[in-house]
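Just the one chain here, laid out as structure tokens, in the form predicted on its own.
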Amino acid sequence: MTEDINTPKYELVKDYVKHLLKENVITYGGKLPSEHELMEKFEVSRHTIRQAFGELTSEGYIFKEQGKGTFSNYRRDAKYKQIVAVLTTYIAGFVFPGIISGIEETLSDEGYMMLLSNTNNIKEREAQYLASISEHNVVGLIIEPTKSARENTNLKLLEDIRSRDIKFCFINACYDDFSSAYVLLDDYKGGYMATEYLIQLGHRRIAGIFKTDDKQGINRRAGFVAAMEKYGVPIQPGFIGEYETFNMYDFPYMFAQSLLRKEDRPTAIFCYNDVYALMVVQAINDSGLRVPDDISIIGYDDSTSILQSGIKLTTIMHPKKEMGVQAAKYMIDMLEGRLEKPQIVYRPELIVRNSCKNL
């Protein structure tokens, strides 16, 4: 290498590291020299070092490790592909296929490789993953957290992975206490819309079925209290119902039946999802009643369209393919080095189908 007097001293460094890499005499997963070996090598202060492992870093030459030092992240095979993690709640069913779907076209479209997790809404195996992910050597980071409505029990998990330099992107919903970019759905304004639309029906004795350890129940419970207070219409006494993870599968079946010998029964009933929508068209079957008939019934997320006996479900859409494919290219924007921290809000929409009944 031959040095120019006119070149800044942190370009000086990066073409050194480059070389090294690049001559393969530091093999892909190798440590670098210190920092302070390289100050003294290039006689230069450490934020020159700094500048020059961070530009590196975004470039995709270099990682660190918190406490054990800086590595190569360089492979001489140009077929090599870059690694971007993917984790979610769930992989399959309610609106999972077809968020992974876009992020795994719109990154293989690129050239990244997409590593898929999920943690079943259990923040320990959120927390085993975080912990796990620098044995895969990835750059970037689409989650959906786990249990969004509880404290982020796993934040230093996080915070230790950014120091990395490794970028996130947050789908569905975000951890209050973590500033990143994200793809989200307004979840407030779509069980605003569910509820108005039932109360334009006609109806009055509206229930609601939410679930409570993910922001996204959090927020569709929110929007159905205030648009049935904006509308004057009074929230029966246990006409809601609340429910978390470890029930999700019993609850809304369960709930339904109760609400069903209800001498003063709901005319309309708004459900957390469309999966727990089909549970309860189940229990009011089972009690000799019919939709829409007897009773409404409204879900969320356009995950379960055609529903037994005929039934196709109204509900809000969730744009499940068009979230992911943003997220997706978020973070190649992020990885580039086009943009920062960008964010989105997608506005709900209400998809009207046969299951409401107008009085």
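Next up, the form predicted together with the DNA. The previous block was the form predicted on its own.
What follows is just the one chain, with no partners and no other molecules.
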């Protein structure tokens, strides 16, 4: 009730009406005092009342009907007040159902709604979405960058959104040239751990297959290379396969085939994630070989718990739901002014199942 001398009169009227609504003096659908009554009560002109009513209408508090009056559009039980946008590369498949449900649960528990979309890893779709959210009443954005290892062509859009006081939190990957809150997994370490495990099982001829248009793939590959160097295991020529979004449905199978055709084929393959690991397993099965007897496979993400052949995939655990929950918590903390720019990097964990053989 700070009756600042500089507070405009129409703001006082707005506050009074909001008070009536929030204290349930006027319930949902109930009739507000007419413009004339409020004129007299506040000793202001009708113009001032109409300005207050106009803003309250566009803010969704009230609605008006010509000839009838002005009515409450406010529900005390309407828990969800603000919208947080969530933009990931995919929605179904991979780690995304877990991440998204973690985000959604946390947001909705705290009274926020989730505006969800995916880019299919296409930069243009990311641009369209970013350009759109500033026109809606969005207060925050949880975003997994699209093609994070490529140039950040949407940097200007991101800065534009930030200048509108929309809070940011990156998940899975972030841009180096755009400082922000983030929730990441240490993919370098994950790649290192997976490779180290294969080496410790006695493998020396280890191949790797990586998606290289996002940071996750670049980091996992770097971890792979670092572990090989650390243990003095040479990487054979042609044993690293790299693909991108455009050929992600064909390349893993074909590259696995080409590995199997080599005279000295690898004894183990580290795959960028579990979905592609399954494609590699398919290629191995199709050429009459078996996992893990002939070739060991290690995946990443722990996203497909069970294999076709009944073999359970050894993998690196991605704390999907936990990271989603954390990203949403960070977002709410920022929105409610408790944190400025929180950042966390999760440690990956090795999950040993039975797709890797001890040589």
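Numbering follows the first chain given and starts at 1. Model, not experiment: these values are computed from the prediction. Think of the rigid core as the biggest set of C-alphas that the two forms share within 1.5 Å after superposition.
Superposition of the core reveals a Cα shift of less than 2 Å for I351 between these two forms.
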